[in-house]
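Only one chain comes next, encoded as structure tokens, the form predicted on its own.
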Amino acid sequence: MKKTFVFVFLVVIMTFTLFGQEVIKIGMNFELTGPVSGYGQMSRDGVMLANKLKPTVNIGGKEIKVEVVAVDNKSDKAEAANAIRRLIDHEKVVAVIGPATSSAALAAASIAEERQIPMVVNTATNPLVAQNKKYVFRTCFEDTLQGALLATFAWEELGAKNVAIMIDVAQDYVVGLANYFEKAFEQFGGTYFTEFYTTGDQDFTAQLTDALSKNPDAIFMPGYYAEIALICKQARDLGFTGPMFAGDGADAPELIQIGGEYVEGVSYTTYFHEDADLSPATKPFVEAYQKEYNRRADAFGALAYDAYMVIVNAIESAQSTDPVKIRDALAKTKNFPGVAGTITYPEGSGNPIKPAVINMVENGQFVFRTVIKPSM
């Protein structure tokens, strides 16, 4: 039998017969094309990958097929918007993976809330995206985690005093992220100083200028990889020699590709290393995932695969497609070996405990460095 994808991200799941066969859907809502294409596309890998090992789930003791839809929100929060309202009316998901990013999963989170369907993002850390809802869920950890974890590295494995930092005003996980270590590293005793430019400028030779009139030991970078690799070159080509280091966004093979030797030293912070022992569970699925693609896992493919996963398991602990009693189960998720991790929701909050993981650029690869636990 043929099968038809919609092309939109987002992972949304219903029950209904197909040619007499009860299918369960689950639908992608993820940024396929447009300027973080690269993330949608690693995140719709991993759950594919995930619907191929788990393609069933059992309910009354009956394994049902799940399968799965995909939409393109094009990069965008109004197109995240309409794609879950197109897979909640037309396909009448009962769940939802995705959007990847926070700007996109803050458009889509507040018509899961209201349509009180459960929507599982991998990789949007931003806080407000799960902040008072009941129907929103993370795999990975938050920004207030992530900016006191990058203030930490900064001041003490960097050693820096005084940072730049570089901040995209239309993206609002760049703006966030910032805020959180800006507030982290002061309590170091740190100080710092910022430089503002939009998603899709190429030329930062005026902002760099600037910041580099002013002496810093080290330039944070918490946007997307495509205008990292840019800042680095030319902060490079300006005389910049100091470290520099972003948050999660840096994330993706094309920051590489885009910049090269310039990105070499760069460090980040980020949820998966497939060097990195972070559950049972890490090591078979980077096998598989390296005999299905034939590359190196990556956090945003190990992210969506857990989401996928523990949408799966919450449909089986509930022994239901109702999307109110998924919600419940997930909110009931204890130590579920996810790849990136051990997946705990405490009570009241879709944002789980998580390790992070310090990646850095070496030898055009990303090299593992570190995994940080939280304290709590």
Second form
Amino acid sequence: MKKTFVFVFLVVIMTFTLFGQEVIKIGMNFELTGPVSGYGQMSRDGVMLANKLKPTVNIGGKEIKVEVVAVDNKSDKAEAANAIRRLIDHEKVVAVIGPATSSAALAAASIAEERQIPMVVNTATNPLVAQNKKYVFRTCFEDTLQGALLATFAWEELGAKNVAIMIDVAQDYVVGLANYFEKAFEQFGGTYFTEFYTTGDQDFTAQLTDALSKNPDAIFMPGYYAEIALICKQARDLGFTGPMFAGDGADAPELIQIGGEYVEGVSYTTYFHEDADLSPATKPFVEAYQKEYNRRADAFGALAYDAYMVIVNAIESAQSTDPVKIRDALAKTKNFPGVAGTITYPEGSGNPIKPAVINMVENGQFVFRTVIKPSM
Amino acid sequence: MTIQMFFQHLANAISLGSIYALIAIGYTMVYGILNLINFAHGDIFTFSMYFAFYAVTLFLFPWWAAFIFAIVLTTLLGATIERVAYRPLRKANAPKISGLITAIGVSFFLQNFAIVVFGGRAKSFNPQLGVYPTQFAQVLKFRDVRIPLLTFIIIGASILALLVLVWIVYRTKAGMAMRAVSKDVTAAKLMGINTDRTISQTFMLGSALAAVGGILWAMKYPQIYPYTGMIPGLKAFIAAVVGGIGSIPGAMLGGFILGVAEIMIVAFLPALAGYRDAIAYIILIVILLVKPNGLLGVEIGEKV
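Structure of the form predicted together with the partner chain, given the form predicted on its own:
Now the full complex is given, and it begins with the chain already shown.
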């Protein structure tokens, strides 16, 4: 009899703890496995830290718990669309963070738009991701800007006149970034030529042999870290000694692990470096990150952290958990102190204007070189 | 195209082709003896890389011991897969298609197992970690043509593997049993051959070859992730079919043809480089249309 009583008591208690407390859910749609899982896992760690530091939202004087739910999109466009559907239909999230890559984000964005659920991407930089979409926002800059910054860097810092560009035809991000780079580089008076490959390729010797016969001053690799590391190795093996540079796709520890000594001297644009002074929020974040994960904070985590904080901030200023109201509050975000720079969404746009950081691989470390501020 | 550029492309092609050839040998052997397309071959290949990687980084083995360890473990993995996944099917006299479906299932299982246990992020297989001596990463220079030393190691390993295989199949008792099983399993059993053991040995041999291929692949392209073996596995399958599935010299020939075709297409038509994988499929389709048994395949009268 006594046992039954205890049992019933426990069940009642558990029911209360499970259903008694109000919870709102924020979804994560990230590349947790697959060729670019480095990005997704770094991003997830950023959101988890943000959720730990800010676990509740205050709506009408009541603290409501925020629960984050992660779904793996396997670094795949189709899976990214499935993942966001699952988050919206099954998990009933009020907002979604991610995906980290442009192709996956493009696939998910149209669904967010259709279902009217705000989606904040952390690192998908292709302009098409947020173009003409009311519900899609970013915490990073766009590739139109990044391409121009890279062209300035190549022309002024590297002194390159003729650049070989390695393009991954399967990635919207890569094709876009190469395109914006080309436009800006032409304006300086530079010349370029292109070589193509597909995500997941491991052998680039044919493209590189062809490229090196045209005597480039530098090789631009707007792709992702896994391929960049192998391209560097094979280019050096084929005797190329000039500078090599990349976009934010290079920014994963795997670049150095896989590339080893071959990626020494590679420079790239990114959004964040813990030594860069980007906003007053940067330093506390870097310390909290170090304490939590025992490693240096990275750009993907920083922007994912910002994405969570921007959403939570919007929920609090909307004083509602209704996705449409959250979206309206998000659009009004002004001077929000993100850890990777201040975020203001211009009228009718989900794209913040932010500075870019240039990092370089030196002695097996990502070393901060400079911050380039956009002139607009 | 200058002459030295052509030779550089040729060197690249041989380098790629030789590793396809090495993987294709293991693929074709299992098929040749069991008539089973072992789609899990590419994933066994992936596991060998992880075994070698962890032997060095976790158990601190010297590189050569790690290689032996990885080959032994992969061989055992092959035997286990045969035991758990394929033998029950044979016992139940299941139709041939079940074997194929099971192989795909095993492949998915291995991939997802690798994600759970080893994680989705890529691991590096660089000489700085001590996984192999830095001298192997050398690049040799012949006038203006640069060939990594590894290419010669891979070609050497392929030829060695081929010789060992031929010796086993034609000069040993186990090999004789394998040949008997490949002709007719039931008749072989009636003649007193322990067919289960022979089939198990075939799998072990195939897996050992996958391990050698896997380790060399990882040295050439130093990143390991759970799907590393997928594309090489697929290419090896195509190479095996092109060469005549079941024929060991055919697999080598197929591997070289694929490697040369992929590199030369990119070399001569750089705009098509993004469709490089398609080249492999086009070759496969053309061969299947023109010579369905593959280049070195033998015509077998199918009993109806």
